[in-house]
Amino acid sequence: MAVARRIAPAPELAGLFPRIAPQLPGGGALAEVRERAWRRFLEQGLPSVKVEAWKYSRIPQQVNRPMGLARPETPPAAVVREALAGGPHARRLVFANGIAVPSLAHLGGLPQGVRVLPLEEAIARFPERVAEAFARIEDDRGFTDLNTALCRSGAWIELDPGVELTWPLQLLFVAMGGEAAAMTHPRVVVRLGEGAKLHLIESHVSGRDGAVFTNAVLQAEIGEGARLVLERAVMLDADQTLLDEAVCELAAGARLLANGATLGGGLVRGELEVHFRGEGGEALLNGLYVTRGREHVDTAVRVLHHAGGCHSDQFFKGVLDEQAHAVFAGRITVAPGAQRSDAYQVNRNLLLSDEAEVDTRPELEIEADDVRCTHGATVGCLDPNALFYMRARGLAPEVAEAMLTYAFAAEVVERMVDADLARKVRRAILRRVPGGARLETEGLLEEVPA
């Protein structure tokens, strides 16, 4: 029997929006945007393995089951403290199950021309602008429509032209599991005016065991000559699922630096889509996934050169142990007329177990003739010659293997801008790599302080 490309939402999911629509923030134009998104979601359904972009990730198993919206909670103080990043001057919003927790926010002293507020507050102040922002993303991705229809909270971040937020801004999402599976759909809207600068940190951590499905969407409009540093870290429990889509649109001369690390989660799919809308833009995209057990990490990157003279660079690495599975799909598209495009892509993977598996698919689609575009992918194990060299100098086998594995992953971590986040990522790597705990406890790596 042939497998359908689309799977119809289960009755519990299909009937969710009509039940909760009156409780969702916003009315008028925003309510109409939500209704249109819900209709598209019902028409599109959920992707099956016959849809190429979702070939290796069985999302309906995680989503298409009885599941209500997650309830607002207050996350444990210890969890929040452990996940803080950005340094002592960072500003932040904290979310529990996708809902903003005002008592944990720190937004004082923002300079003039910077507006950062929970999305529900933005909806109350200027619902038409929020509706217009939501409507800007209407693609064939059903999960975006699901987010648009069911979103209750998130963040609205806006910088006027020429304004720089000198401190990092952290969005901390804490998944609070319970007895029953629950879902949440946070939305983040970022708008940078001409020449504005922002360093945004997005953290996803677990506050309590239990099945939580987070369907997050971030949309960023980076104005002419503006700069956005976007750093993301995921450290979830094995029964928690995260779908995280970021869509970034770059005007002429805009700059994007995106760094990400996935270090835990039963099923994590990170999607990053970059559109060059004006000439002279640059996007540097770096990512790392370190998986173990039966974890599944799916990374999808799409870079679209609509305008000429733009530069993009993708650098992604993966470390897989036990029965973990990773997927990397990176696509570069150069449109007709986007001459002098300069695009690179590389994906390197290290397998620590015979049962670990990775599927990597770099792709190029070029419709211009004056370009420089390359891609490549590798999958391998630790170099036996390097292991012999280190063991010949007195290192125990597990220490030598841990050092080589850590060095492989650290090449991505070194590109992170925020020192706090990089330190947390390094320590998480050591906790997940065989023998890594010994490197940390015995102080064999000086750059990983407690």
Second form
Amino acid sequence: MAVARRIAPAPELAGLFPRIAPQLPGGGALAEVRERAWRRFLEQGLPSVKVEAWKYSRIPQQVNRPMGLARPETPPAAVVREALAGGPHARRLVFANGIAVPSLAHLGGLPQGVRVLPLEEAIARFPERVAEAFARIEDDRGFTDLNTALCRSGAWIELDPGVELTWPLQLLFVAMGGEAAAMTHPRVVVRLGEGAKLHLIESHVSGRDGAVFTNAVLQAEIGEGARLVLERAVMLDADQTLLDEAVCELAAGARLLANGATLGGGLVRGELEVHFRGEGGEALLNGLYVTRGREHVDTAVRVLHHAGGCHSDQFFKGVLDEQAHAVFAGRITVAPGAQRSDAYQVNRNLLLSDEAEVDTRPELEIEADDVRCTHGATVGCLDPNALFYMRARGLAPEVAEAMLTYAFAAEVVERMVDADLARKVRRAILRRVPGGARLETEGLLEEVPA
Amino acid sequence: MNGKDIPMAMLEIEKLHVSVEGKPIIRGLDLSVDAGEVHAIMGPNGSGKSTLAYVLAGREGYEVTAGTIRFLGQDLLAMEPEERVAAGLFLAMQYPVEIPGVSNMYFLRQAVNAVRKARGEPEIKPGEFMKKLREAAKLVGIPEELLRRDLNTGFSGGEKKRNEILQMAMLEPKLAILDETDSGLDIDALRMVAEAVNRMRSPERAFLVITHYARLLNFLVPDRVHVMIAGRIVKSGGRELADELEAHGYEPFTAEAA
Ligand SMILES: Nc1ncnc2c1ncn2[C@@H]1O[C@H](COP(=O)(O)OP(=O)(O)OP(=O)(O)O)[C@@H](O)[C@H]1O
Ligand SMILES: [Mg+2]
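Target state, the form predicted in complex with the partner chain; input state, the form predicted alone:
Now the full complex is given, and it begins with the chain already shown.
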């Protein structure tokens, strides 16, 4: 019997919405959007391995089981302090299991024309606008519908035309495991008016061991000539699952720089979808995953050149140790008529163990003729010539290996904008790479210019 | 002249045979270098000069099928590459490797400390390291900017060679093997590198210089010159042998090799 393309939601999941809908924030139009999303979710179910984009992912099977909904909590102060990024002036919202913690928010002194508020507050103040934003992304991912239906917290970030937020804004998500598995569906809405500028940092850390499934959705509308820097770092525990989707729509001349690093988490799937809606847009997408144990890190990038004259560049690197499994699927779509499109893609993987596994595949759908497009994927080991060279200068083989592995990964970190976040990522790399702890104590990080 | 005070040769190679991928490259090579000496090896392309250098440094993929190598009385072939460095051996490579992501300066400090550690010495103090590095960099004409760049990455051919000599100056080996360090150097750089090597010459230190050009040997006057053909040393002599080679080529020796 053929495997179905969809997995029917488990009964506990299928019965969830009617039970909790009355407690979800927002009525009226938003309730209708939620209702519609829920019905679609029930019809579509969860994607099975028969769906190309989910072929290697274990996530749908893993999360289709009874789970409680996350409850408000306060994350440990030390965990929050450790995870702060964005420099001394950064503003922030902190979430515990996807629910905003008002006492830890720091949003004072935002300039005129910048609105940053927890999503529940946005729903209370302007539910129609939230409903309208939610309805913008109705894709065939069951997980987006699940988020739309069940989301109860998140962030609303809006910049008026011409406004620049000069300090980074950090969204800090702390996963708090408990006795029973919990799931949460935070939603972040970013709207940048014409020429606006924002640097957003999204951090996912663990505040307590234990199973948490975070089904996060971020949607960004980047107006004409506006610029969004979106940096995210994922450092979760082995029993925690993150499904993180970002959908970015770029108007003419808009620019997006997305830098991501996954350095921990049992199952992590990062999806990044970029739509060029107007000419002259630019999207630079950089990503790193350093995995070990039995971690599964899945990266799905989709860049859609609907309009011509846009430039996209995907640069993703991964280091895999032990029995880790990584998937990279990068799709480039150039619509008919989207002439003078530039689309590049690179995925390089370094295998440190025979048992680690990588599935990498580009998918290109080019329907215009005046297009420059290149892609390349590699899966390899450390360069023996480089190893010998370093040993021939006195370095022990394990030190040479650690240094080369670190250097391989750090190439992505060099593209990061926020020095705080970059430093955390560098430290996390060293702590994950065999022999790296020794390099850290020997002052490798002090060599890095801030 | 060293023979009396130091009874052992610094480097003693006897009846060495080396194969690469099953193919014999070095075929019965004997060579002895004493402390305080500079020896030059000249020979046509493919005669096995770099192979010899790599075997001395301990690179994988070279199968020693017969013979022995003793370095300061120790069995060199039993040592790991990094142990050889700690014991005082250094190879300036013909083709230095680019290592993106590792800064030149950081690498040098790691190398210096690794060698010190292996010798049971304390780590070099940051100030002392910087002082020494600046002096050595000046000597070989490496600008500060190149020290901050990633190791050899994007360096010009000549810059890579200078950087090898910089590493040598920092690691202060007892035996330095220079594999065509002069190829790719402009005339001023050649003089600088030769000057750096000359400054390091001492009764305790020896050099094995592989080159195609007698010009280097005008600056860096060798005690002995060896002609290597098809994996063997076919003739040894004083520095005038280099000029003889320059004038007549290897033709007269190929008959002897056969
Ligand atoms: N990895 C290898 N696989 C096969 N053959 C090899 C390998 N390395 C070296 N050789 C061969 O061994 C021989 C000697 O090479 P080697 O590099 O030692 O020469 P060389 O004397 O240094 O030459 P040059 O003056 O051009 O630098 C050559 O014929 C070369 O092709
Ligand atoms: Mg050679």
